[in-house]
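One chain comes next, on its own, written as structure tokens: the form predicted alone.
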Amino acid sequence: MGGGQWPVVLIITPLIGAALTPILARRRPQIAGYWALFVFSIVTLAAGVLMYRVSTQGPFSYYMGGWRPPLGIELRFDEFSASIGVICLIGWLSLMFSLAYAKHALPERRIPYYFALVLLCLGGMNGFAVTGDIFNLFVFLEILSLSGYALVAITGERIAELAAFKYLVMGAISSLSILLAVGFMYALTGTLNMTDLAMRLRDVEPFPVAVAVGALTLGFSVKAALLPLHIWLPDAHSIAPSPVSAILSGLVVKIGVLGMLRMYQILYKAQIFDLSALNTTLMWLGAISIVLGALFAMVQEDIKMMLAYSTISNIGYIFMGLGLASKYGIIGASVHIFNHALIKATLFLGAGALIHQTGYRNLEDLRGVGKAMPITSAAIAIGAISIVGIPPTAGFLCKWYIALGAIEAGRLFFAVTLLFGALFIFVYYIRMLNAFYFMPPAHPEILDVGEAPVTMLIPIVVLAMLCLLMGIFGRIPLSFIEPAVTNMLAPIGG
């Protein structure tokens, strides 16, 4: 125990801040953004304190009210919980971007609700990342999911509402699967604490546990948009407001992957049955997602739809790394959770700035925009070469580790699939950069637009610089990931 009250601040502050936002901004909607940014600044400070403690002192637990499990609720801070750092960074920058963006993209009366929902979503993700209780894992997942559905539909447009409904239907399947699995686990073991679960599952018959694991895998795979469970993602990510797209693609889909990592932590410690069938399934689904996601992205004209399908492809890399079940593969997948979040936030916020300034979203209409918005276009270019995996950008490190993981596991076919996927990604991002820089404008007036307002431009530039820095200083994410993966796999290696 320890760490002061920062663990409570991390979770409670955004939830309370979200509840107060519509009240405080009822008469002056324009203050909602500044209030949300202030609230989340406190949360980001708390995340920094907790990440520092994990990095210097190792994993630790905080018991709500001083009550230890199974009676009390445990917040568990380990190296995987360091994802709160990325959640808070991208969340804070997305809120800053939204200050100017929301005035243009949303009806004034909806602006306070927009910022309240963003705080709810970010608070739910923080809670999901640090809870040590499998039922609260479900609760926080519902908080972030419900707010996500509403954020997709926040503009009130018919197409946005339809996209949100599709997201809701798939989300309901995911939620029911996870709740079913939680019920199974509790019925089998009499505990909801993850550490206790790992110990008690050793004395349980494997078959019912396998049913629960299947339900968890289905639920988390829907949240992560693993193909063929991806059908909600293209519309939701492309139609949502651009800061919401950055949060959904950069963070929310990674929550599904983080849920898979938590499940693996329990299963590897319990060692109740052989996971090779599950791992093989994830490898193949990941490989298929890499290729098909990239092929779908190649034929898109809408820049945000292209980025949405690119997310499906990159989620494939993460699941393939997890399925390889080798140390390098899981390290690569875990690092890709962090780095892809930075890259995709850069790309979606950059695309949002282009659409905000020009009014266009198709590549044909955005020809020549690189001359009119050089800073934004350069940031998008950095994000593009990073997601391809060209050194020394952030995307190179994780894909290199996944390739090493495939070789380590004796799965050369999957290493080749990774390379082909990177080639396909290169092709469709070259299309985008070619339109920005090397084609004559389809609309001459596009050359007269300027850069987005400074509160929109700063987050884009910061994220683009991080895409470079995380490639150069790759030891930073590895310092968190390597110990976590080593500890997770320790029972297997003896």
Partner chain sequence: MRRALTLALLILASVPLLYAVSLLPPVGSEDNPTYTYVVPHYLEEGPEETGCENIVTAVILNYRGFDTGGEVTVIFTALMAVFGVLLIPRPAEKVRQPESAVPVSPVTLFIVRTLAPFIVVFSVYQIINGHSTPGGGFQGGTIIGALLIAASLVMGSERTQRLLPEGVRRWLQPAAVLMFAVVGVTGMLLFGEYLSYPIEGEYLFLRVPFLTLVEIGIGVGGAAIVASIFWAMEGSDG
Contents of the next structure:
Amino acid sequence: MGGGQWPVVLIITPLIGAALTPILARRRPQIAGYWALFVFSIVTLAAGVLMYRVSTQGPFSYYMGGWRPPLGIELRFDEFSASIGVICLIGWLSLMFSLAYAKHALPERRIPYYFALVLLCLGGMNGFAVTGDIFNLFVFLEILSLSGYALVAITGERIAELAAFKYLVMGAISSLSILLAVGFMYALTGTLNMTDLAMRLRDVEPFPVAVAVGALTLGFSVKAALLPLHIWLPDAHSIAPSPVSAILSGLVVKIGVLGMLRMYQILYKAQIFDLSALNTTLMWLGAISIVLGALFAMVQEDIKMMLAYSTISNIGYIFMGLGLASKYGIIGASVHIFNHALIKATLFLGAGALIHQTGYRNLEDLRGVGKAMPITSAAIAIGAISIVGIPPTAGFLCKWYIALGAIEAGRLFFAVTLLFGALFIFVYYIRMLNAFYFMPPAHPEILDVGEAPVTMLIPIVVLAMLCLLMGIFGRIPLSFIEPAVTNMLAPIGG
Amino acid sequence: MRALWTNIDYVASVILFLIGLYAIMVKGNLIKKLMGLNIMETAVFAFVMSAGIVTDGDAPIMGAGAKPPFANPLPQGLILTGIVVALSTSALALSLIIRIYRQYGTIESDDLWGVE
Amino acid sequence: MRRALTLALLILASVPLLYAVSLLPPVGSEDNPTYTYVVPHYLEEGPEETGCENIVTAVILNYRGFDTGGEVTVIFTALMAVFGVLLIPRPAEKVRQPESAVPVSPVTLFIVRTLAPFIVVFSVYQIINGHSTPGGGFQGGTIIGALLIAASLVMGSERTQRLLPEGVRRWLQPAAVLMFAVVGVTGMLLFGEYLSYPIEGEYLFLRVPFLTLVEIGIGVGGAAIVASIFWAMEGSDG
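What's the form predicted in complex with its partner chain like, now that we've got the form predicted alone?
Below: every chain and molecule of the assembly, starting with the one above.
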């Protein structure tokens, strides 16, 4: 096999790294961060190699233990698995940001566990993105969810434990409904491999499959925080340490969307029943999420709370794109997964730096911070412009594609909703930027704080530049996704 | 109706699942919510195990004297994993409850949502 | 009101679920797709291909070993999570309750002490014999974990923890994850893929030792983790 073992490096390295973290950091907790960063650099390298292989040679599989499916577990690397790229990018930058952040925000004793949990969460996400087996999917889902719940509570501040408990209960219900759906599929077909499942689902009773699809949709929409199942998100994402918020908001909620994409991949291939009822539901819930998420965000005072509601609104865009079930809609949704991850990570890390330096979280208290921390504020401004979707930034392209998708599907109403949503989003980010740059400071001493330490600044700047670059070179992810979507929508044997 | 009777194992797991969900949604005490969650977990495990039942199936252990039919080994393996996952979730949930209790002195959710 | 509404909602949800399960293949029949599709291969070729007479072990350690690798990671994650949530900032300031305020009954103490060696023997048997008889690493490991918890209850945690000093504990907790990695990578280097075991050829003799190693790793790791979670919750340091 020689060069073919990169999938193992990708999945196993973070898990081993996490297992060793508490041992290595027993005497000096501070080295945990550097160790985690080192481990994750290897993972990122593996992800790079694997993505390069997918882009040059097309999709390929890795059989765990050498057992071909349906006997054993298959790791499948296709265009959607390319999300490992964005997971590694944001994970790596968040880890780097954590180096300085953890020192101040966390009790020293918890630092090794913090880094171990971040590694486990990122490793779990990588596994989720590449596995080709529905039960294995559940296992990785649990690794990443459990570490996510704990990371929300790890600061022990204010209502952290309550937020984490709420997140845990909702998350566990959703995991169980996913497992129930896995049980249904298994009882009907006797297989757990996704490709195999798509084949064997063709000649079974459609009704139980429909119930399973319902359970999966329910489960994944809780993970993705689609309205009205979002109630866990605002508290959890705003109370978590900022690098964790970046990971949760940028990546973990997207895991729900990725799960939906995998489910659609199976269903389109299986052609078992008409999906229009599901699609319409998703489209409407998406539209409601866009509008209500944006409205809630508008009235928030806490900057991280505002960003959390903005995530709900953006998840709405992605689900609307999926529900449109037209080529451009799905392409827009898939690219928005990538772009929103970049943008939201920029914003949360930026907000984290502001809070770290000033000690304030409310917009009112943060007035005038634009002068004190020009680089961070500029990065946040880029993120804000990008998320609104003003060309030439990253956010523009995907919203444009989703709008095209709406027109393509003959759903003009949704194209209009999308524009209104963008308008609302514009209003609240303008409010934020106005406070940063044009209002007199509420606390004069805020003008004296300097920029954050350089290990915190670099990730923010890199992410902000990527937001700009992705707008200009947005064709690159598009060219990656387009054949996958075309392939997914084309019925098999047609 | 006949089909419901043959699949009574599945029916039982579905009912347990909903009972667990009811407990989570209605009960105010966090421990009771967690118990509801555990009932739901058990229900799902029972569901998957039912998919592997073989009437009069023997334990799938080969060797001298083993004779078919054997029970389906796959769901057993899957549920072993599931049980460990459930254990882990409960451990974390209990730790959170301990911390919540130390901080607020109560684990009734009606009292807790007030403190936010 | 809230109760009635929830109940109505759940009864409504039960209708499609119950209808769906009535359409599933009948429980217990040997013609189910679950029994006719992949499983015959496991049952017929399993002992030959994996060296396990216990097909459940063949599935969880060999065919679907990667799942079990994930599973031990989940429980390790739970340990990290419990530590991250529970451990109090300053280790110096140990809030110790006086050694069990209620005196432990000599009856319980006697029972735990007398049974302990038998429990250990039984669990060790389960761990190392899991590939051919019922049982396996997890079952054995949790039994030892339960024994440690029982010992903590009757003798106090501090005395029990002396059996597993902190330095040792730190190494044992990730034992399962690390053992999987070691065996997995060895399999990868020798036989092609991660977690591969030999099916034939000169390395065939390695198969059972490898399986036993993984079982021991799972057992030791499981026991250490279960006990540590208990200690962390009780407030006496993981």
